[in-house]
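As structure tokens, one chain now follows by itself in the form predicted on its own.
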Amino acid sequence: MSDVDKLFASPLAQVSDFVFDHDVARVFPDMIKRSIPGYPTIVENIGVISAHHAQPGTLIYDLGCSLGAATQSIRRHLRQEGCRIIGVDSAEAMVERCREYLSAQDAMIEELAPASVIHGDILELPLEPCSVVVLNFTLQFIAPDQRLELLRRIRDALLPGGILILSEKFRFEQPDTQHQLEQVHYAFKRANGYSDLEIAQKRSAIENVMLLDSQQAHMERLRAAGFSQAYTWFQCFNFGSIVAHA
């Protein structure tokens, strides 16, 4: 079980750059839970679209897994045979739990497919060929002169009939635009027991870490990187998800 999450409810001198430490990785669920809109429905999904395309015998990444909230749903829905997952994060404290977790998922369901988790850097992470890839939440924490070449990686890895999931907090082109949704976010997360302080030290502490694109950026660097087809299924105030078909 998780712990509430505290880490900005009182008053700091400093607020430094935000790290998927332990005292991150141990509240983590709840965090994310109260801080992204629609982040259930985008997860139990990830399992659906994921075991829709999935193919037999193959192979299925979540990159940048942190706990393996995509991997578990991916586990729970998906009956093609001889797959198997790899999830893979550059935090070793979020590798650890994400560990346990899916150690405990075998433990209450029988014949799931087999998961691992790599502690590693997905950019510097071999390939094999796949039928699906997962990057959750994930993109917009890689320094963004090398996203297009991660993507090609990821391109070129894909089966045909393969696809990549997606996940994203949005950034908009337009000022208004961007204004409104930011401040229903703001909204949401105070709807779910954010303070006002929280709100701000949390912005404080991400703001250098994680680098938004739009909706549309993210397109155009999926065709440039070889995807033949890219698609936003769901999106909810400033976060989405989108499938890009090899």
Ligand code: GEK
Given for the second form:
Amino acid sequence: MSDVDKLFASPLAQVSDFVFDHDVARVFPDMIKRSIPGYPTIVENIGVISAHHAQPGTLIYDLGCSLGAATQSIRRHLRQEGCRIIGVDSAEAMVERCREYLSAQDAMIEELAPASVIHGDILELPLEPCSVVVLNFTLQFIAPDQRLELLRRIRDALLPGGILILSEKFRFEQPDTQHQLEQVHYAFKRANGYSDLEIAQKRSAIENVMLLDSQQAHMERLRAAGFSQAYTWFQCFNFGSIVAHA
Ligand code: GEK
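For the form predicted together with the ligand instead of the form predicted on its own, what are the coordinates?
And the full complex, kicking off with our chain again.
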């Protein structure tokens, strides 16, 4: 169902800012697996962590769901009765394909928790009371000055005992650490078949649209948003995932 990512393989006269369009949606599963170290582990364990914390009869949100990888994982692991999952994404191309993937999952496995996908902006979507919210590599695409407000709204929507799972690419304050982890990330991409040209062109395309925070900045913002506890449960190179408790 997914093609091999060759979007940046040929020299481009001008590298435009990265957008989540039909071309990206077509190659997305291949692109994200070959670009984010630990992505399959993170996605699988978002299912485990969500199933551990989900409360019966409540909502679970997957914000910036793309093709619904996290939603599918949650559905595979969830055992609680009466939960419903809502995926949200602002890219129409992603939403269309996500619905197809979820229908395919429904056709293969019986009695999964119902999941639906909303085409919309998570900055404008009113959030209903929920027990789990997932932001799997989405917050880094939100304008920095909107991030705290979004986290506050998520915190306010979470029921007592609820959690947010926040995965991000991290920036490191220490220039040496930043350099070393960036280099090893490029080595990971080369090991997955990306050329130096692809790596350089993708980097130019994404640098204006994906603005990174340090782990410390994330922790401070989560605290400011009202979360009582937050910890990193996974890290591979400069990518990681945090659980924050309401
Ligand atoms: C996964 N979570 O595979 N509102 C809604 N969606 C948005 C917004 C917004 N304001 N801004 C960006 N997006 C997924 C991967 S990808 C990460 C998430 C990546 C969406 C955007 O359209 C894209 O689908 C997603 O956030 C980010 O588990 O490509 O590195």
